[in-house]
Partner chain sequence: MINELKKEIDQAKTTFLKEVGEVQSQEDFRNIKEKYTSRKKGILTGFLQRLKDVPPPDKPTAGNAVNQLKVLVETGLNEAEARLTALKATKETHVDPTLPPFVYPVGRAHLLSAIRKRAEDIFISMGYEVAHGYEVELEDYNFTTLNFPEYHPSRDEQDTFFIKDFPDYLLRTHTSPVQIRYMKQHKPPLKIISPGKVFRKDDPDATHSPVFHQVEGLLVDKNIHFSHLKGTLELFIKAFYGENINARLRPSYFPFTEPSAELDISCFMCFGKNPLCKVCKGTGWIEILGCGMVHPKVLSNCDIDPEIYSGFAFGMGIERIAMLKYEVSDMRMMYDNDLRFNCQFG
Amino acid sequence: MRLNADYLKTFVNIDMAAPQLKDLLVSVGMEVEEVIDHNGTPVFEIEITPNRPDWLSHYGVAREIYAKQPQLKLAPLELYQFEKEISREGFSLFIEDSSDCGRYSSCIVRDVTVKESSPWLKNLMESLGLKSINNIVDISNITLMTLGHPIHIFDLDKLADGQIIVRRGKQGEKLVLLDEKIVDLTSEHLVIADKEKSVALAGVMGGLETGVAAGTKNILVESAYFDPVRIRKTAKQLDLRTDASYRFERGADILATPAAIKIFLHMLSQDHGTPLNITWYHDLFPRTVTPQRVTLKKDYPSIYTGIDIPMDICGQVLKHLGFKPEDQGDQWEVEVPSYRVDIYGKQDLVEEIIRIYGYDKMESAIPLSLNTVVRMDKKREFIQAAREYLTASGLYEVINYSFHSPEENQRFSAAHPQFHSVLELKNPIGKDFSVMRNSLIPGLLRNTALNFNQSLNRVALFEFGRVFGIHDNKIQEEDYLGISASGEYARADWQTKKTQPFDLYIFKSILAALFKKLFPEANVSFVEKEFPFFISGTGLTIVLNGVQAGYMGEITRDILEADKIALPVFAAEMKLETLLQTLKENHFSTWNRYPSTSRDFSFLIDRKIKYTQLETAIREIKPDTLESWELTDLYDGKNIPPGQVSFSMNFAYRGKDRTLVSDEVNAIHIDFTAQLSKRLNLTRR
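Return the coordinates for this one chain only, taking the form predicted in complex with its partner chain.
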């Protein structure tokens, strides 16, 4: 809302420069966005929180300035004085439901002159960012800017048959608004109607047909109180936001309707320079209003703020703000003014007191409260440990939006079979962001594409984040760790002279090392499995202590083409909850002190036999003294018979309770490798 400093001065005699006034406004709780110079007058653009509709006017702000600086004088509002008793005959008002419209004050003014606004009025309108239409419309707008209560002016001669009805819209009924928009009315909308038709959308906008125009002679002035919820529903449903609806939905002052009319009439008579011909006035007030009362113990403001605020100051502040505190010994019974729709309890009054007393007087104290149980956040600790390992391994952390396009989700729908369907947003910001992600990999691919476009050669990323889906008609969200790598693993340097790109084995090694670091005692295995988004034959399920914790593989060309990525990308995703369940305390174990002896074994093996089968066979027939083994070379070049591949392995033997002598080791090794050869049809080289 805009606040004209000169116009403000007609209500409270402030004498301060713009910066001081700005500080004062901020100190009571208004946000000053901007101070504009309008032809030498400071104009404040202020943001008003939704609890304070009473500040949405110059007089409302003046009341607040007065409370802060009560030595200033708050001028009474200039209201039009009716010279005689005005007739209630000749025109009638009818409110269908008083819960929609609690009060309707209205009057008829005849023989008005519609003309261009005076320079003063035009200038004031302009300073407040409002477009000048004509004197009558402008004065009604200034009335709003003065008191904050919206009023509406009808051209009386365009209303049918001397009656105003406040009712709900009817199905099939249409109304053309002042902005020429045509709305289809329903029973959810509150309208102002004459006998024949609706003429205005109550509390939101008037109708075009009955509005004040150049030839208007006689007017009907409306100043009403509408239900905030009804106005909000109407405005929201029709996607209309007006100065009037903005105030009504925050809560108008039900006691202010006559004052708003009288401010309008006062300004109109000033504008016309002649007495007004008011022929009818009626204040229809079907709702009973009792003032809000709050009991406040006198020592409560000090207890709740933790600072000593003298009781007499508390009482004075409340009075200056327009409250009526009735002294009842150790407490006040405080009557709340009708324009303060935000005050219900004693805490509200404490805020009022310290707002005016000064938030800057607040002191600092340290609460001694402690939780009775100290719970460490295991997930947080795990994430931090994993993050430290991954960053030390040369991977960068990324954070992506939680939104995907439906296509991105579709590509990875097989990632999490527990999600039966996709969680869709009802009101997304765009089609590319219309569903909740079901996997972290599409985000990593997007980031990979972007970085390759920026000419980076190595893109190794990870993200901790939540994925979403629907399981058995229930919303599910799960935390995952996603990892991807593409491009250079090790770049050529002056010593190696050779670039090594990421490949499936390097990627698997990074994961294996992660598990070794975080789960030193876990049994980790990678089990072959096909995934539609991985190139066939590259997919692996990651199994920790017998539980599937995630998967890894090489992304298919189709998917990479969609992201315009030319290089192979390796990716993995792991469920944090499963990883955490596998996480156990380490145990100390002593080590074997006898020396270990190793023997090499090179052999040809059928290509169809996978390494994991070889390992299974080793495990099954290994002698007790075989402690560990390692693949030291793999060769399938020259001199290798077709259909075979050459492996070199190193086997380490160690006695459990004594040192093994060389001949013993030889005998064990020869026997073991012979058995293994027989089992898998290996040829010793």
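Residue numbers count along the first chain shown, from 1. C-alpha atoms forming the largest set that superposes within 1.5 Å between two forms make up the rigid core. Keep in mind it's a predicted model, so treat the numbers as computed, not measured. What changes on going to the form predicted alone:
- The Cα shift for residue 383 between these two forms, taken after rigid core superposition, is 2 angstroms or larger.
- Relative to the superposed rigid core, residue 20 undergoes a CA displacement smaller than 2 Å between these two forms.
- Once the rigid core is used as the reference frame, the Cα position of residue 129 differs between these two forms by less than 2 Å.
Okay, that one was the form predicted in complex with its partner chain. Can I see the form predicted alone too?
A single chain, with no partners or molecules, comes next.
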């Protein structure tokens, strides 16, 4: 919307340069996009938020300036005075549905003179980006720019049978608009009609046939309130955006229809230089409008904003904005003006008060919290930590659809035996997306195949997602983490000369490192188990603190062939709920400032004993001073007895409250390794 600074001074006696006026407009919430110089007059191009239709007029803006600077004088609107009801004409109004048109005010003016607009009026029209047509039409447009309420002028002599009907359009009915566009009307469109035909598209644009032209002598002035939703739909369907529809669809002032007519008549009488011959006026108001009332505690603005706002200032701001606060002791009963269609509750009133009082008076401070204990979102924190680690390890996150083909679900039905049956879609987009997924792995396999088809040599992926199924006739949803890897783990370079592909042990090490990162105190083990979708001997159950959390292994060749993947693929899937139960809340603990010392231990162990069994035994019998351990060497060659293998391990010891001396560490190490050897029948080397 454009705002002419000189015309604005008609309503509020501002005396400031364009930059200062721009700052003032911005301070009350308007966005000034551009300041244009029009023949020496500043014209502001302002952007209005959809909730403030009352700003779409010069008088509405003047009211805001007055509220911000009440030392200025807000001039009343000049209205043409005439009898309340004039009926010297046999003319009638009829509204078919009051929900479409809540009010219709209209009058007949005879013996008007249609002519070229005065230079002042033409200059004002041009500054506001409007095209001058004739004095009657131009004055109606300036009325819109003054009050913000659209009006329309009909050539009275072109209306049939002295009647106006506000109704819906009829199927097959056509209307030629003022811009000569022909529209096909339907029952979705609201129209103004005479006894025979539609003459205007209500709230959007008038019809060409009944428009004011050079030969017009008698006019009918329309000022109405139309349903915003109906106008918005009509304008959108017909691709018609006008100044009138722009205002009506945001919510016009239902009480402003008579004032809009009287402003127009005042300007018209000024233009003619003589009193007007008004022969008929009628205000059809079929439904009662009750003013909106809001109760506002006097101390609430200060409580809500966090700053001390004097109560008398709160009341004054509301009055200057046109509200009517009734003092009721410790509170106000505030009557909301009809042009403020955006006010519903006490928070809205506080926003008005602080907007005028000044946002700059609000302090930038962190609000105090009433929560004595703050808890982080455990699930979100876990996902973020796992995402950061996996990404740093060279894996890429993917997001797949939750739909699969029945064949994909069948291949992995054994992954989640708790789901008794598959959840099928009633309206699938295709067979390949006809069931809800029961595993994340099929999606990862499709991603792997797609990336290999793009000539990638390494595809390592992970996904956080939900799997679905039916248990006891109820739909079940569970969150999982899926991981897959295939192709090159490490590519050949000038030093290694050889590519290292992903294998089961490398893939397992990625998972083990993830668990060590996220669950440093957890007992993690990988237990052999057969899965129909993993190659025999590669399937492993992932156990955290004795609870099965997931599984991993190498995908069978038949499944890979179905997805057209030539290289081995290693995959894992873990239930987030189980992982979260293992995850402990992080607590800060100071680092151990005492030095550590290490001892080596080499021994023979039975080949049938799994490394996880060895680690479990270490965890169960380790002394408090044992901080960490690692396998440093494995040998099963010459001089090793049949059925055994040679291990070398390093054990690190550290005191918690003092530095351990060498003899003390030796004694602890000897006792510990003796217990370990006895439990697993180890032979020291």
